[in-house]
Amino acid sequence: MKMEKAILASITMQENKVHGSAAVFNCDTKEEMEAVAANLEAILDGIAHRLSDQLYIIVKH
């Protein structure tokens, strides 16, 4: 089975605002969020999208 169009992970500095079944990575700084998003993008073979200054998601298209 091939997974298409799914949110694989969320990266945030506000853990109380992110819920769901995808993995959630909590970070302390904006720089840490950017680094985690870049690494997960490569590891998960997805695309990182910044939804706000405190939230990224990794999406599989």
Contents of the next structure:
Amino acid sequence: MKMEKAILASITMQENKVHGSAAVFNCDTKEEMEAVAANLEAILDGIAHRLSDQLYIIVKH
Amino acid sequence: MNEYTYPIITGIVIGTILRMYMMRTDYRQYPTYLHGKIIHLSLGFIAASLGTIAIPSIMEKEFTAVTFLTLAASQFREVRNMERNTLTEVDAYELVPRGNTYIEGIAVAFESRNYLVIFTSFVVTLCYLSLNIWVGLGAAVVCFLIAKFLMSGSKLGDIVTIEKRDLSFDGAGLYVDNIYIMNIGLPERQEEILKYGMGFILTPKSFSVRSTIANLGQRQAILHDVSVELGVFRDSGTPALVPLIKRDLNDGRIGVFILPQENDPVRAEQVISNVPVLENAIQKPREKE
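What would you give as the form predicted together with its partner chain, now that the form predicted on its own is on the page?
Complete assembly follows, chain above in first position.
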């Protein structure tokens, strides 16, 4: 199956701001967020996009 | 041996040589392998034979033999399909794909070259039989020159000016000059991009070429050619490291973001200016009847 333009996961420090079907990873620090995002980017074959300093999303293009 | 033997041999040999001459393996890496070449040489030989044999048939008043040429047309359309299918299949495994427009251009070129061979063999045999061998060889030279002219399309450098510009990040947004390319979230990716990436701005020289360089197939062809010649800093599973071209909607300039393995801006500029302008991307908005 080929998926295009889908949010695969969200990585955030503001739990209450993200909802929906994609997996949400809550982090405590910026460094933790970056590490999780880098790992997920490699695992999911997606791109880590930064929407704000507290929110990353992994998108499959 | 009869009166047609030598003219037929001449026509076939010259047609096949023309096909060899038109088959150059260069940075486009196609056709690379021996087998690919053999296929095209054989088809060139068949094309040359068909073009040559039409003349003695007409002279012997065997006019129905000319219907052979229609057979040739369908045969060579098949060549185009074959090339298209092969290249499309292979394209999925390229780090930076050629794109369908480029593939279509290559496939069309393969088909049309066979017609050039038929035409050349036809003319050469006609001249040989109706006049003499020297006129036939003269006609061959003219046909080679015509083929050379028809083979060289225009290059991107003819229709745009190319300038190198720095890459910059505004937050997570990657920019070439003032053209937004994409959102890169991770700081380590941003560092890699600033280290290995290069940015170019292509400004159209006239209004008509705006839509040509805006064509997505033409843009993909630029990225593919640059990646072939200079290498590409990416691997499967790193979709963030992807060369991209985006357009400035205000004035039609395009921003080229590339990730070459070899950091040589001068060469990159040359490569971009040598990218062929794809037939299917050309539009002439200012031309009317």
